[in-house]
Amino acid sequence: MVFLEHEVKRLLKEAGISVPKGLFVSKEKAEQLSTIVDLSYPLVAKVSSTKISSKSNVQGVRIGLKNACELKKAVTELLQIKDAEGVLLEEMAPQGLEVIVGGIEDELFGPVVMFGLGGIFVELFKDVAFALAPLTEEEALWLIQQVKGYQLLEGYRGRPSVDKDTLLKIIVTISTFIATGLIKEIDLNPIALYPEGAMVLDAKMLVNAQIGNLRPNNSNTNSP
């Protein structure tokens, strides 16, 4: 069973991982948009559906929304996308160094965690590394040192170093999740890393039927 993005982010937040402040607006509550949105502009709006695997492929993301008029137009357009169940609204996060962290229950190796640099590093260079889960922080440090672009994390050509301690905690947490055997696949992509802290900007999760039965009934969320 696939969890909606705001449901995954609620789980991450409860685990101590930072996510943007956001609000899920279901189709049924879209007409109440002006009264239920309590977020600071600019906003990003993303179509939400368990049947849509790539929001970009269906043009399901609007960024830089500066006022209520732009927001209403974006939500109306996104809800017209086939299989849309609602829209996730989030405050836009500052730009940071983008990385990806994922986990999968591999048929051959069992629970595996993956780390890689985002953007062209993963798209063109496949600069990623894998390890068996769960990981300690020391093992997570070894994992991030395996990618070719590791120097970017330490700071490069005037760029500041990122908060590696926070990154290691995220990797350890995701490795723990996947090692439970309850989650088949989880993908945090991208995560924005800052000199202090980090923010998960997008998240997907596929769980087995057991935990799927525990899916929250209340679909609204507001994640500070």
Contents of the next structure:
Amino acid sequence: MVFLEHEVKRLLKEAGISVPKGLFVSKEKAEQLSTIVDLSYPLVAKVSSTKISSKSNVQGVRIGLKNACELKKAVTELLQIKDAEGVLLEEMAPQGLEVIVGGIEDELFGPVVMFGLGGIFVELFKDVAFALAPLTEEEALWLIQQVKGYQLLEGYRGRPSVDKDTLLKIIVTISTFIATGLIKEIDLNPIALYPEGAMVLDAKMLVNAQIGNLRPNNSNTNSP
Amino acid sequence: MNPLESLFNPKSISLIGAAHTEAKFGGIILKNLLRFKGKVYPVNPNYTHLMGLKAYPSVEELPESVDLSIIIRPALEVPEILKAHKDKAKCVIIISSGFAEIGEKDRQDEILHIARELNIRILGPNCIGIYNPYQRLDTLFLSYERLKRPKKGNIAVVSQSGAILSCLFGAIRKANIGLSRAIHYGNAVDIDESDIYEYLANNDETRVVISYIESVREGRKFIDRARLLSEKKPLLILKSGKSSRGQVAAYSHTGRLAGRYEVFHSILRQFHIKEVEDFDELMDAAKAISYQKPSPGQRVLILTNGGGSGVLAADECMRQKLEVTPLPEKSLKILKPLFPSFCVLNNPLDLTAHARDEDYLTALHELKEDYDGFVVISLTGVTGITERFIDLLKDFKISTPKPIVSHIAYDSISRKLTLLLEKIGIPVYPSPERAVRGLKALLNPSPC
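For comparison with the form predicted on its own, produce the structure of the form predicted together with its partner chain.
What follows is the entire complex, opening with the chain shown before.
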């Protein structure tokens, strides 16, 4: 059972993890788009569907939308993608150091949490580490120190160091999520880390079928 | 008492499927069991005597109940044979194959079910069993002519593969170290690696455990027992099947990256359970910790009479994240007047081909406090090195609990020196790099 991105993000937000300010527009309500005023441009628009696991593979993401006109065009296009259930609009987040935090139900070890640096570090170098969930903050610190690119978090060649405390809190939270045994896979990818704070830019979650009915019904927004 | 005591330390054994000739596995095992210190009851309906022992027609007719029964009969007969063991055995080793490893999972489940009903523990099926030199207990269907056994010692081998177990026998003999227990647990229908770790944690004859693993049955139980064991004594894990990547169809990125091995490797690290890369590292490390006790720290002094060998050792230290720190100023002042001007008073400390036995000791004693471990390299092609080297090193070793490993090269007296050094508890390696890898197993390398 798959959750929609804005549903996962609302869950994260309730757990105290920052996500971009955003709004889910269902296919049915797309005409009301013009009344949306409380998001500030530039915006990013992403297709939302429980059937699409990679948005970029279906060209389902539009970034840097500067005005209502560009937004309308993007939303119209995204809703035409096969299986689209709606569109998630979010304020663009500033650039940060990208990392991945995830959790899986491992066949052998049960709930396991994962940390890796984003982009090529994961894709090319497979520089990731795992640990048995749940973790304490201390164990989360150990986990992030296991990746070869750890130094990047400390600040490297003039880059500022990132807010490790926030990162550790995210890892601990995800580790407790996965340790409940209700979630099969959860993936915060990427998370942008800043000198202060962090923002989960994309999130996916697959839950055990029997708890699928926990999926929120009132799912039209994840903005405050 | 640990329930595995009757497996590892039985007083009496029956062998179901004993044979009169070594042309059959049941004959080889019986011959090996003739060395056993306790009672042996061969079972075979066609003989009254086998290899000089009174034979019994069936399990039911055994004169007493035994601690351990070894079954080597075709898989189809095993369930009935097991049933006949009601109140006749505490533990059985099922050597026979023809169970889950060929897809006969139901048959395997059946024997587990029977054993549970009868309160009997099973090792195997599809295994070669155990070797306990302290009791001269040997259930392997490999003859002594073909596979020599290692001597008595302090290393326990826990192997999921019978082939690797037999290879380790050779390697352990070559490394001049000895065994306390060797176990091949095969399909592990009942007793698995975790149960064995639990037993070995409290076995006084075992000081080091090496474990070859292809797959683990229950991840969390395995971690729990491995952690408890490694808190008591060194445990080295060699995992094979590292390259297979499962879960490719995972929904998330995390799931796709979680090949079985990546998760296994990370979790071992999380709980400070030592993993080795390959067979050679397993042996180099096992040798070191069989001889000496681990000690904290990571600063290494390399002492040599051949420049190149010292540099190779230093390179390996870097790779192993051990520190090769320069000699402290105060020691330099003391050592300088004691050595010829052409000696390189650095680290590696090169005493050059002019080195004599006592030069090594002068340096070692002076630098004892400044380093955590010592690599002593000696090329015996020069005349300055004699057998006195051993007595001097022995004095040094007594004076410090810190680890010392050695590489002795060339042929003249090197073989003799090697034997003598190992007699006084200093492991000798065939190359400078391997000596460093051995030392690494005794120190705490830097984590970054």
